[in-house]
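Form predicted on its own, single chain, as structure tokens, below.
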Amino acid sequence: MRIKNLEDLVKIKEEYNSKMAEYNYQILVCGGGGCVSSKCGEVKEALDRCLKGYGLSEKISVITTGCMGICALGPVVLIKPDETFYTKVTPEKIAEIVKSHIINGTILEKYTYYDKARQLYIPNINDIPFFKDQVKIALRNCGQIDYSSIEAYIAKDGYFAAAKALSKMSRQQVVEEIKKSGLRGRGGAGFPTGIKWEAGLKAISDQKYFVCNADEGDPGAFMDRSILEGDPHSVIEGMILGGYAVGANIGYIYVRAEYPIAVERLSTAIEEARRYGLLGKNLFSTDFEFELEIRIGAGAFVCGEETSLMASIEGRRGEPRQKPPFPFERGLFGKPTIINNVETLANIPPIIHKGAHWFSQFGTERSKGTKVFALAGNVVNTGLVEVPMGISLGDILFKIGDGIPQGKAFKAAQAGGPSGGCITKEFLNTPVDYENISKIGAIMGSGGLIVMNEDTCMVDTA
């Protein structure tokens, strides 16, 4: 089916939702990188066998999703509509869960989330402290939908923003909406996205390019990887909107070679979007055309820097060059180029769909929206979190992250990758936004947070 207008999207959404409503349960198995490494594939196979044995394959939908966030407890499984969250699931445990929960209607509490502080099991995902304080915009679909299904993405209002922009908004109106939202680049520098897009729109050239930087090189950072693995269509839609806004008809997504799962899922999503007429010529029955290609990096950390990245796409050695000229003046193949990172682009569709005012209600005066962080190191709940800008570092580490394992003392959190700094105990109440983090000698960076306990030697860390 070739999607020609908003009505086609609405039809797909309604058909998918009515199909899913026919199932008694939806069992979501996390297929994020962490759960893949802890053998979630074996859990899904065991689940399929078990349901087949009970003759329930037609009545229960089994869905592999992207990362659900709490990587420390993988493999994890979410059962809907109950919203029951099972952790550290094995093939043997899933058989018990199906018998108790699905057949007998009794939640098997001993395999649900265990809150050590309160010494109790919390079955419902919405009551778990790790999830309760999060606000998910960039990660809105990760862990919630089938990453491999364009219909599942459309059922969550996917490509509605693209239809709205291409059929009802001028390029300038799209740029103005992004400017009004206050969205700043999530790749580290925090430059206002709308200002960057406006520069791209005003650049005069016979050819412009739009680039997604997915060369996530900071130690402990896996935000972009998780979005590409769990919700690739959100990035594709963000690219379409960006390309339309600045007048670019060719896009490149530059991905690290170390992300084979992300590359595979993104490639499949691009083919699916092309098959549905969402890439190529005459998008939504307009004269706008947009094509998308993946470029895979060879593992050089420096290629995360935009001028090095462009050199690498062109087939040259990835070396940075002096600016100016800036990429919006003279970028890829000498033409005006706009570059955004994965998380930035994942925010674009909901901003256009719901409006700048909706987005700007989250965050602080100068840092709007939310930020995705990858919690790694000496913290109980390692994983992926998305929080409103302005939340304190202490709340991220101790309320959501559940503190330091084995009752040890917190020493520091390294933020912002190699270019960042270590935030120590006296700064735990610092609001996490671009300005306040800079004031204490660190940077927000792309969102990696490596937590260190009292045993960490800071000389070794440096």
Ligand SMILES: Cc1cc2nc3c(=O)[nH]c(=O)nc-3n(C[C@H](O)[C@H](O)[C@H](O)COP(=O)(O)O)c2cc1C
Given for the second form:
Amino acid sequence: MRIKNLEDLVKIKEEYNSKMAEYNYQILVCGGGGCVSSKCGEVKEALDRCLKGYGLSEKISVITTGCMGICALGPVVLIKPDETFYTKVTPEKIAEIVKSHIINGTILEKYTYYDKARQLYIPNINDIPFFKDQVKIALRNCGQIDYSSIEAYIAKDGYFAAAKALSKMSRQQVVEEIKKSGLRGRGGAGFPTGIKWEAGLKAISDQKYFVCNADEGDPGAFMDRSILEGDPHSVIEGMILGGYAVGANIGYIYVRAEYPIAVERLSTAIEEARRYGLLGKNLFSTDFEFELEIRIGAGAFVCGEETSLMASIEGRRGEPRQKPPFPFERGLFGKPTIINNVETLANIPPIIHKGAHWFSQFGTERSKGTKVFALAGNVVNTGLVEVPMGISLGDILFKIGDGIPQGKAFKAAQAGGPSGGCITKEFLNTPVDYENISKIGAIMGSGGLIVMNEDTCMVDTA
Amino acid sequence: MPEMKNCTCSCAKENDEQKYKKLAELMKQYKNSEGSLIQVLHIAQAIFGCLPLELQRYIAQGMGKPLSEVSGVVTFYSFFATRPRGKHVIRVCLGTACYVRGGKKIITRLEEILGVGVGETTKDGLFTFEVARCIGACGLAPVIMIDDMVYKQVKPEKLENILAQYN
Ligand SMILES: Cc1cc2nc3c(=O)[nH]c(=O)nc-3n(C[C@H](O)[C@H](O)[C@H](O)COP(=O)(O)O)c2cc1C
Ligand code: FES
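Return the form predicted in complex with the named molecule of this protein as a structure block, the form predicted on its own having already been given.
What follows is the entire complex, opening with the chain shown before.
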């Protein structure tokens, strides 16, 4: 089917939701990169077998999602509607869980989240401290929906923003909305996205390009990967909106070669979008057309920098060049090009759908919205978190991250990759936003936070 | 990238002539699309396993580019290999997170088990041993990647069991 307008989207949403409402339970199995390597595939197989054995396959829907965030406890499983969260699930445990939770209606507490500090089990996902303090905008669907289903994305108001922008807003209005939202680039530098788009819109050329930077080069960072794997349509929709706003009809997504699963899921999503008429000619019955291609990197650190990334898309050695000219003047193949990071783009659809005003209620004066961080190293809850800008580093590491394992002392957190800086204990109260982080000599970077305990030798890691 | 997938599974059965023919066909498709050299190299490496000089020359001809340009690209990107690789490629992540959680010990133990150093291929041609920049699984550090499979929280003692699954 070809989607022609908002009504078509609403119809798909309603059909999907009523189909889901017929199921007694939805069992969400995390299929994020972390849980895949903890063998969630075996858990899903065992679950399917088990439900079949009880003759329940028709009554319960089993959904594979993207990363739920708490990768250290994988494989993880979420049961809806009661929102019970099971951790470190194995094929044996899932059989017990089905018997107790689904058949007998009793939550199997011993396999739910255990809070070591308070020494109690917390079965409901919304009561777990790790999830409670998060605000999810870029990760809104990650771990919540079937990443492989475009209907599931549409059921969460997916592509509603694209429909709205293309049929009701001028290019200039889209640019204005993004400017008003205060969104800044999440790829590291924090450049205001609306201002970049305005430059793209004003550039005069017969051809413009829109590029998504999915090279994610900082060690310790896996936010972009999780978005691509868990909610690929949010990036595609962000690109359609960006392409429309600046007047580009060809888009490239440059993904690093180390992310084969992301490439696979993104390719499937692009094909789906094309089949539904959301990529190609005459989008939403307008004369706007947009085509999207994936380009795969080949393992070179510098390609995350935008000029070398463009050289790489052109099929050349990915060597950076001097700016100016800036990409919006002379970019890919010598044409005006706007380039944004994955997380930046995932923020775009909700801003257009819900409005700049809604978005700018989150965050601080000069850093609006949220930031996704990848917690790694010596911290209990390693994984992926999204928090409002301005939260303190201490809250991220100790409230959400649950502190340092084995009661060790905190030494430092490396933010912004090797070129960033280490944040030590005395700065744990610093609000995390672009300005304050740079004041203490670190940089926001793309969001990798690597925690080091007292035993880590700082000289070796630099 | 569907072409790459099909190739890795069917190509073992093909002889060189068939491989060159297949590559020539693909190059025809790609030649006129701007900036597709890296995509062609990915495909060629999937078909042939590596990109030795004579293959680079063939690609240069097929794409209508000077050999120096093709070689320049091949040598720039670490994913492209000019010498035959083992049947399986082991990549040990040496990103900061993996380092903090003991990545270096993994390297030492792998050197012992495989009997070769980083960048080398075992004598039986089974494994090529490489280190990688961050592979994006830092929440589960230390990690290694064998072909497309990521192994998490690897301990040196677990390595032999992991490798035993490959033959
Ligand atoms: C050495 C270097 C590495 C970079 N690596 C990345 C990266 O991995 N991902 C990314 O999105 N931006 C990276 N950037 C920033 C890009 O050049 C560019 O500013 C960014 O993609 C723009 O998107 P944004 O405005 O949405 O942040 C890097 C910059 C430099 C100088
Ligand atoms: S991959 Fe499952 S929680 Fe992150």
